[in-house]
Structure formats: structure tokens, C-alpha cells
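Single chain ahead, written as C-alpha cells, the form predicted alone.
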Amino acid sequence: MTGAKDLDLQIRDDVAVVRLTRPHKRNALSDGLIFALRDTFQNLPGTVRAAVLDGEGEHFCAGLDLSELKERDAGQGLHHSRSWHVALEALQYGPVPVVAALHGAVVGGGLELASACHVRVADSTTFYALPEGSRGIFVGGGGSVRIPRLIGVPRMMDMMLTGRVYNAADGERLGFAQYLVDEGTAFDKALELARRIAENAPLTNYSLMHALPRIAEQPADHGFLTEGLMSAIAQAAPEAKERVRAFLEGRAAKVSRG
């Protein structure tokens, strides 16, 4: 598989650790690497219940590998962008939740990749940027859809128009990441969260990944119906019934202050 050499997959019990391994390129995204990500997430072993996405070296991902940027006509450019959409949808709407461990550059296509994950943990070295505006190009990996859902259209527009860069603290405050941790600890925190997520009922995790984002985009009456259907399906699962019994019989921990 072209690009597979730039991606490493390890299975740690029920958690898949997927790592970009192009540190000499600041983990810039080649087409081969994008397709390797697609194939990896589409073919995770059935025993996996959560995943961590990480980048080797000092940076998570510095964006599109511009050395691969080719002259394309409009049709070719459209098909190329759509192929990236398919790949990143394999993360967002794949079989298991994905926790991103962010550090260093989360730039351009790297930010598009991070925004396709479900939980993002950033360490204090993380910075965010969308330099496409200064390159004479436009986002093409789903960023115009996903990133405004995190930070809003005006902030994304400002980033692309002015080249604004957000640091780790500001990025966490705005919504790029849900967690901010000390330098060098993003992977450990991401793995901890992935292991916690893996303990959930698989159908509940699947419902959160696939139904919740869509419900948020539906008119209220459609959303209520979708919610009702997903609630009925999730609670009908044998594992859900056992978990409720365990709680009622005092065999499961109650929620306490964090």
C-alpha cells in the first residue's frame, strides 16, 4: 500500500494506536499517507474499541505535502478533494472513536485531519494555522465544514485571510482541543482517554459518533425522532441491559465529583 511506510499501526489490547511516521516532513500529508489512513481505519480489527491518532517527532502534522501539489484542471481538483473527504470520513464515521494527540504544528491539512477526530488532546507546544490563503489555495480535506463547527466561520475566515496562528492555550479556549496538557504528555492523556472510551458499550459509542453530529444539523423535530430511535436501539442491546442491572444492583460505580 503506497504511503503505508509513513504510517504505523499498533494494537494495545482494545485500543489501536495509529501514528504518522514522516517526522522529516513534519508529518505532512501525501496522497499515499491519506489513503493509508483511509485503509487503516476502514480495516481495524474487530477487537478494537477506540483509537489514538498521533504524529512522530516534534509535530502532529504540518499539512499538505506541497511537493506533491500538481497542476490539475477543475475536474481533477474536485476528484482529488473528494478522495480526501472519503479518507477523513473513515475516521469521523468509522467503527470506533478516535482521540487525537496533538503537539507542535497542527496546520492546514493537519488541522483538517485533527478536526475529523472525536476528542483532541493538545500539549503546550501545539499551534494551529490555516496558511492556504497565503498559498493561493483553499482547504480541500473537509476543513470548511468541520473547522467552523469547532470555532465558528468568522474565526476560520480570519485565520485564512490574515494567516493568524493560535497557540495551545488559545486553541483549547476556542475549541480546537478539549484537553490541554503539559509538553510531551498529549499521547499519554490520549491513550488514557481512549482506554476509558473503550470501556463504554460499543453501540453507545457508535451512536455518539454517527448520530449526534447529524442530530445537531437536523431540524428539531427530525432530531427528536432520530434521538428516540437511537435511544431505543442502544438500550435494547444486551450489554446495555447488563450495565443497567449492574447499576441497579449496586455493582457499578455512581458518578462522583471529578
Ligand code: 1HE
Contents of the next structure:
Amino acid sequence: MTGAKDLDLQIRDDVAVVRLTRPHKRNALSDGLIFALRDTFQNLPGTVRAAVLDGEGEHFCAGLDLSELKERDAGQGLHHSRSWHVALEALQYGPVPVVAALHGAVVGGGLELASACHVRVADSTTFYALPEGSRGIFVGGGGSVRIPRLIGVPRMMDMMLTGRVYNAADGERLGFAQYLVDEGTAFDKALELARRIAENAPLTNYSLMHALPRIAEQPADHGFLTEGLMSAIAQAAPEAKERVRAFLEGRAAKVSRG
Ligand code: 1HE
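Got the form predicted alone; any chance of the form predicted together with this ligand too?
After this comes the whole thing, all chains and molecules, with the earlier chain placed first.
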């Protein structure tokens, strides 16, 4: 299976750096690369506490490898789309939060991949598009679920119907990225944030990754109960007790103005 050669994994202390390394094809996502992403996030070493997802070259990711979009029948198309869902769920609901370092094209399946990450840092060269509309296809990598949660159905509708492209500044304003940074600095900022995230209590990160998005989808009365249960589990951990004690004894940082 090709794909693993197009993905690089480096462990830097407790942060995993996962990089798409197919710049000559603008990091287009072949089936092999999708499987490699799935396997990488399913098998991160237990010492890892956070991850960065980056793309080599001038573009984060040009989406689906269109050269593989050949004669698929409906059943094969369904299974292909479902294989993306499995891979991107392995990332979104995996063991650790993932910070995406965006630059250049974040388009089609590349935007679907970015949307599965927990924090997105975009440099000023970033642009966002969903060219599926003009290629005669539909999103298939979870985009119709995740992208409206970032920017809303009307904006995604417009992007796909009209081919609209958003630049980095507009993308940050709309909610594609939580951070906008200077050209060439997205990776450094993403690594800094991943290191900060890695310092959190593991149950806090787990609650945020696994409970928060699900609570947001629940009816309020279910959400309050799920929140109460998760809150009880997190505060019972010895690490939480120690962190609270450290603050009360003046050993932990105060919140400072942003
Ligand atoms: C590719 C792909 C690709 C580049 N599949 N080979 N995605 C798209 O429709 C986006 C298509 N790509 C582009 O619009 C542009 O390539 C970029 C804006 C991303 C970059 O432009 P540029 O000028 O830097 O590169 P290039 O010259 O267009 O491409 C360089 C090579 O990468 C070239 O191959 P070469 O052999 O001629 O050198 C391109 O063919 C190749 N390449 N993008 C295959 N996407 C789960 S469903 C998801 C559905 C989708 O994602 S649909 C949207 C697909």
C-alpha cells in the first residue's frame, strides 16, 4: 500500500508531528495516504500528549487525489467515503488533541482534514475552497458534518455552489481557523500550542475532545447530565486535586490578561 511513504511521523518529547510529505502533488490525499493517517493516529505512542498536523511544501493539502477518482460504482464510492470517515474519526476522536498548521491551499478534502483537527493555525498564505462543486462531485470526507459546524450551512452552500474562495483573514474571521499568523510561522505556532496543550491534565483534554462536541449536539437536558458526569470524573483525578491545591497554595500561575 502506498501512502506511508507520503506521511512522516516525528516524536518530539510528548508531541507528535505528523506531516503530509507529498508536496509534488500538493499533498493530495491518495487512498494509501488516508489509510496511513488512520494508522498513525490509531497507533500513536502512549507517551504522546498532543499532535501537530502539517503539510510539506507551499500547500497544506489539495484534497482528494483526483487521479484515483476513476471508474467507481456507487457501492465503491460509498465505501471510499466511509474510509475517509474512519480515518478522520481516528484523528478527531483519537488519543490526543491535534493542532493543524495551515498554509497555502486548504481545499476540498484538505479542508475536510483540517476540520477534523481540534485547533487550526493558519498563516497569511492560506486559502480555503470546496472545488467539489465544480468537479461535479460532493464532499465525502465528513465535510458536510464538520464544515457547517465551523462556518454554518449558508456559507458552505455558497462555497460549493459558486466556487467561492476565502483568504486567510476572512477564514479566521469566519471560524475556519482559531489563529492567524504571519507567512511561514504556522508550524512554529502550532507546535507552541501543542506543547501547551500537552501540559493539561489528560482527562481535561479527553473531556474536551470526546465530550464537548457530543454535548453540543445533545438536547440541553442530556448535555447537562453528560457535563455533570464528565466534570465529576475529571475533578476526581489526583492530578486535578494537585493542580487545585497548587493554586490555593500560591504555587500555580494566575490567569493573566490576554
Ligand atoms: C493533484 C491534485 C489533486 C494537485 N489530485 N493531483 N481538489 C482540487 O480540485 C484541487 C486541485 N488542485 C489545485 O487546484 C491546485 O493544484 C492547487 C491550487 C492546490 C495548487 O496549485 P499549483 O499551481 O501550486 O500546483 P499544480 O501545478 O496545479 O499541481 C502540481 C501537481 O500536483 C500536478 O501534477 P503534475 O504531475 O502535473 O506535476 C497536479 O496535477 C497535482 N495535483 N492537486 C491529484 N487534488 C473525500 S472527498 C474529497 C473531494 C475533494 O477533495 S475534491 C477537490 C480536489
